[in-house]
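Shown here is one chain on its own, the form predicted on its own, set out as structure tokens.
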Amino acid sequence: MTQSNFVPVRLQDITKSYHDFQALKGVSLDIAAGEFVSILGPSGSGKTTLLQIIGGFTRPSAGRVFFGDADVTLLPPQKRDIGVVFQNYALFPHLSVAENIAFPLRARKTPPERIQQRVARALRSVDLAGYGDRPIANLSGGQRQRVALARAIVFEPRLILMDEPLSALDKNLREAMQMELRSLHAELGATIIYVTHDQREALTMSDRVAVMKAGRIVQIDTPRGLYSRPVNDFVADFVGESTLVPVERVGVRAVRLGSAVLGCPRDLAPGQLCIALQAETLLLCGDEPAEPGTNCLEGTVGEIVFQGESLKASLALQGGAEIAIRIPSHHFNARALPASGSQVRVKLHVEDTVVVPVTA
């Protein structure tokens, strides 16, 4: 597969209702060749009903779709050159994997010859070589995920569309799985739009990530943009491990929360704010002064959980907001530990202090 088999895709104004209810509302979106975007939502952001419609799958009720220059609104799925892979895989179980993955070609009548270099080539792709004369019936989960993303790039699509493909498989297989799709990404230099509801699937795997609520994108933008610069409280309480708090603005980049004034990175958006104190980017600390650069809050300790690689603190702020702190479980024996019921101080780095408009 070359890059000039890859064509970007734009959508003009997407609008989709069934009878009284609209799914979407005027999206667009513009993805380049050979991009991994991600389309990141809870259940019923209309995240699907996009992909559908970017696979012709659905029509939209207004709206074009563009695939390069060509306007590929009202061509069906088969005249699209789209590879999709399912959430239930969509396997045929009475075909062996190599006629599984050939499936796509003979239905393009492909010579038989490259069809057996094809499959082949697309087994070796998803480490499945020699795998090709096995029942669908004798393979593991993630091994069937594998013979699925064989079949959907084995006729060299100008577009792969997934839909969720990996939720059903078991935590560690799914981080598995997420790695070797970044480095199929990498090797096929392929144009990839992902869907899925697991907001660490969508940072570690996308170029970009777009973020959709009620039928519209909140915020598009690559993954750290995402968690260090959300654009309101819907993304950050979504992006990240976040407790949303609300502050009283101070200044042009200062905001109070309860006695402490914290500084912020960038000028503040205006309306009603709060800030979204991530776990992991808080720190805590002794009784010295606060080193420049940085805020600190005051807390009271409540229950402290051991959850492997770290340890989770909860933390009572003056005033009463209650949030998390992480405390990485080799940093600290078990005498250095806070106990509950201890007051602490934490620190947070300004360039880490993300505060954002509360949205109706």
Contents of the next structure:
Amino acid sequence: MTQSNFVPVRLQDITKSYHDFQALKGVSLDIAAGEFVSILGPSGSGKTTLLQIIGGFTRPSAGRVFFGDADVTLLPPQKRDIGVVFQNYALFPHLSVAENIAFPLRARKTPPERIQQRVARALRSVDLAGYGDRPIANLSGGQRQRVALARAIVFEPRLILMDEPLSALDKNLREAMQMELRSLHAELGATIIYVTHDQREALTMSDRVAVMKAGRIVQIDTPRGLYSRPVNDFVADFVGESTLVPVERVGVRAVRLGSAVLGCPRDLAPGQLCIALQAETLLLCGDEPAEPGTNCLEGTVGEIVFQGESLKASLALQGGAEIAIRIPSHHFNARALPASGSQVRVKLHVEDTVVVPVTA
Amino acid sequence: MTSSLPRLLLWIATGAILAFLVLPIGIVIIMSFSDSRFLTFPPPGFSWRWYAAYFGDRDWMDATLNSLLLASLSTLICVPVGTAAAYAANVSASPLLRRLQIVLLTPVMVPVIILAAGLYMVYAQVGLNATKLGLVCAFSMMNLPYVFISVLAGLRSFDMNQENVARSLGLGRFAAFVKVTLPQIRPSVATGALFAFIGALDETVVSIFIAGGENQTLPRRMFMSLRNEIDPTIAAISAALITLSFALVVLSSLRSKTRQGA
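For comparison with the form predicted on its own, please write out the form predicted together with the partner chain.
Expanding to the full complex; the earlier chain stays at the top.
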């Protein structure tokens, strides 16, 4: 694949209504050629409808879809040249592995000897060389996943769409496949739009992540940006493992939580505020005076739960809010482990102090 | 052995039901080999004479061939129409279309005698009584629900994403249906077709009203002949029909079994 067919994708103010229900309320999105963008959202947020519209399976009620400069809004799926991988793979059970992968080539009337070459190459690229003659029913979940992937890339599509393709796999396989998808993405230079409800998966794989809620894109940013600069409490809650606690504004870059005053890295948004406390960013510390750039909180340790590589302790702050801290479970930490019921101090870097406006 | 009594009762009930289903058929088949001039049971002796009487008689043969032709033609109409209707009912989100499904099922809900009388009156107006066209239309209408229900059941367990994928891979909607969906719902389509065919072959009540003259059907001729003379030819014909239907059902179930094995 010397010359890439992959195109930028632009969504312009897409709306979709079903009877009196608005599934999408004006979604605009610009995706560069070769970019890996995830659409992240809880179920019912409209992410699958959006994918259906990009794929051409559903027409938007209003708005336009562009592939490069071409308006494809009304183009049927077979004319869009998109590789699609669905959650359940949607392999054709009445065809063999090779026939499944040859399917898009046959549909394009590729000469048989070219088909054979390209199927063999696609099988190699997903590490399934020699599996061509197998029936689909004899493959494991991970192998099916690879066949679906091979079928989606073999015809050199303009775009690859994936709808929760890893959700049916077990955890270890899923993490391995995430890495494989990333390297495949880099290798092909593919434009990939990836729909998922798993925030970790989205953060792991994407160049950018679009977070959706109730038919709208709430925020689109790099994984790091999304994690450290969420635009509101919804994003902060959905991305990362955090506890939201209401805080009081006491300055342009300062808030009060209980008796503690915390500095913030950026000017605060207007309106009601809350702080997103992530268990991983809170570190136990002693009674020494705080260094500059550090915020401190005090609380009482509650239950401590062993979770394998780490311990999770709940911490009741002054003022009543309950948050969680995470302590790596290696033995260097064992000595410093606070007892349940003891009073502790934790520190939090100013850059990790995420204060977001509360949406209604 | 606390379970032995309920078990015994279950066996007896099952045996009784099976006997009730199979015995009448057995009796008809035995009587078809009778050498008596009358429909008596048990038959006094064995002979093939009533089969000879059936296969040697031109009127019987005409009616048989006509029935086979009508059943084939009406199946050819039922299957594509019923499949298309089931497809639409399966994919459409329109509430209107969902309600229209009921209309498709009316032929099995309305008493046949009413259907027959209605057809007769409508056909009398447009001159379709005792025509092949009229009979094929009537049979197609009556057997459409069987194809519809059978194919719809097949489609319900089919993953429509497969068709979406086939479309994204470069096939038009109809081609995607033919290459991906149809091969997988083929058993349901075949079952629907089988029921439509046998239904049309057996149809009596509507035939009595709207068939006739050159366009006689076999069941109608049998009914007429039962009224006039009672001889074991009827038993021979019945046995032949039963054999045909049975063979079709066995063939189709064998086919689906080899398919699963592959």
